[in-house]
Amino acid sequence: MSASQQFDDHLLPLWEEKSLTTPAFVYDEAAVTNKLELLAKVRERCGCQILYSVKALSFSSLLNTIADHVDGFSASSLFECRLAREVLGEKGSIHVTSPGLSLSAIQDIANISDYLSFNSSSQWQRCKSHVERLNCGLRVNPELSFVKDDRFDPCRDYSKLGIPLSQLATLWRQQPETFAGISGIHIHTNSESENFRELEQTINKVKNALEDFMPGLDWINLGGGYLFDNTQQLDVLCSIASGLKQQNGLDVFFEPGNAIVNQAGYLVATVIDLFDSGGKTIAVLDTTVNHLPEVFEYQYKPVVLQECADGAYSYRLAGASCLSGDLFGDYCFADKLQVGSRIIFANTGAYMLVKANMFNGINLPAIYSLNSSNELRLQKEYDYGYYRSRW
């Protein structure tokens, strides 16, 4: 196996620890804090305030770890908002935006959050009398797309996410009184991009379109959708934030989710059956794509740590449910799999556990943390009582 395919010592417990019950979702605390330390340098350099986007992974013990390293959380629903406040207490701010907030939810959110970005002018008009204590803003669709797949593109044609920039600029000029009480804007516009120049282009377009109104604003939320692994990648973000603070006098927020937790998450499974099907060996695992639902939704092949491209043994990894499409893909291994062999899926931290379901009555993965001392700690287990109580 190549060096890139070998296990790091830090991950050995995921396949050697016999007490680890599978299927198991494991999050690596060190990987999370490493990303947060990179973001701390952004805060120090340019004063950009860092929020964690709760929707990516909302497990409470992990949120407690993250809370010590960020300025607050961003949320998209009342329940996320309540969880964020429970974790943060009074030590951080909560920022909320959603295309679907009912009046009753708005009233409850107003009692526990600090910033609320309205998704449309009509949402603002309908709800503004209930949120007088909040810093209110508008989510803006800059109408500038960088995402090729419409399913992930917040700026797609006829998007439901935010007020189109051209429409907002016109309304603001024609009916400025409509936006009395608005103190900021929110512009989450990308997905899994490593190119912060795209954010720079977006900001420039927004500033040009709203140049008459920028002096009246107090803050801007840059959203998330960007990935990073080193400080160099964040140089452009620092430049953007510094410019907005110095030239426009704005408080600047950045709210990554995926970038913080995705590489820190692993799903550990065990082979429970092996058989030949028309000349291909099927390895059935004790997990299912319903534990990694984006694999099925978006039809991509997840990373397996033990995979060896030129390995002599080929298998189709399959999930344990009766869904015929419950498949992870075809993989080669250097060593022959046996019943009892462990399989580790990497990069499963974001948008997997929060979407996982119990289709077919298959239990959810147990949740473990892996600390910097290579100790696995069980955080949560599910059982039949949890499954039964859902119905």
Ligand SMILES: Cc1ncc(COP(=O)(O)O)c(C=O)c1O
Second form
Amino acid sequence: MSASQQFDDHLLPLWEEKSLTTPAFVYDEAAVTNKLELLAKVRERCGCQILYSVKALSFSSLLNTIADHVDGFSASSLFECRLAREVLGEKGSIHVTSPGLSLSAIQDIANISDYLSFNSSSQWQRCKSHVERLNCGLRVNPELSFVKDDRFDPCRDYSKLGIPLSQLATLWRQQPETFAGISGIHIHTNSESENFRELEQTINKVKNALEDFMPGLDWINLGGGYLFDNTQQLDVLCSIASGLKQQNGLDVFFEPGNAIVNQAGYLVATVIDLFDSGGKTIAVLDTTVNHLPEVFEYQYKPVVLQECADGAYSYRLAGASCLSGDLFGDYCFADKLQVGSRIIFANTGAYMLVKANMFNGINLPAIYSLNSSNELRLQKEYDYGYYRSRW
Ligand SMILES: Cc1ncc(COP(=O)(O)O)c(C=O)c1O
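Can I have the other form now, the form predicted together with this ligand, not the form predicted on its own?
Below is the entire complex, every chain and molecule, led by the chain shown above.
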């Protein structure tokens, strides 16, 4: 089988289109809209509201597409809020939570957003007089971990994310006046989970601990951290959301990021050099791990579309920067790579482009969209002027 035959048909332009300048970040519009349609069904079925978490991928033409299918956006800083409001205009709600909001940012955020979940009781006390027009909530850390890697686990020991549930329950009983003005709670506790039973356990724990608190609340934001790929799991999700709505009278929000954009993103690179080093063939690419920073940050091996596990040709794919650890990993291919061969990294839509940097002065990937007629459209290119303006 030739390498190109291993591609899904609609990705062939990435492989063949020589006018595509690499490195290129390509997002597949149909993959995003398919996910949004799935989420629209979840919304209809269980009466929840869906927000898109802007931090996953903030490219504005993509945000415009997403805006038509969601109830609003969730943001984690003033700049994300401003971007969200510019894209949404007057039509959707903006939810914000962050451990790092300064008083001056909160005043500006209050003017353009709708819901703000305070990360700590002291953040709430310090800022509450500035946010009177907002729906105010508390981010709660349910102290129930499902994520094995501490770096992704909002419920890790000594977590900085949210008020620990046990502390909140005690405070609520001893000083309920502290929370006058709070109308909702925010829970974001997971990462890339497909298992909504974990969410169910989390909610049961919160409900048990805050039984007196819940009747005074109007809304709950269940955060992101879940994928929506397993249709059987959607039944669990819908029963959770309907329960919160019907039994507790709460408006229910979800704010996925990864689930909407990750599978829609590809990084396309070109092999620019091949040489032997101690018996391994190094294939240097015109990209770098700094275009996929989570590969380096979390040391994982990205999916390469052309990889063929039992292929006869093995290469170490290396990035173009001076860092010796700028490596993607060892991969086998059915066909020999040449200088000029294309390498396509898949599942790179979330948390990559937003974190990409220009270390070594290597340009950022150009951004293309791939539409449902398989046409690639250049959306943005960076140049020396952009690099220069940072310094
Ligand atoms: C508070 C909050 N909400 C939503 C999200 C989106 O999570 P995901 O992209 O895993 O769905 C995050 C991600 O870090 C988050 O911190």
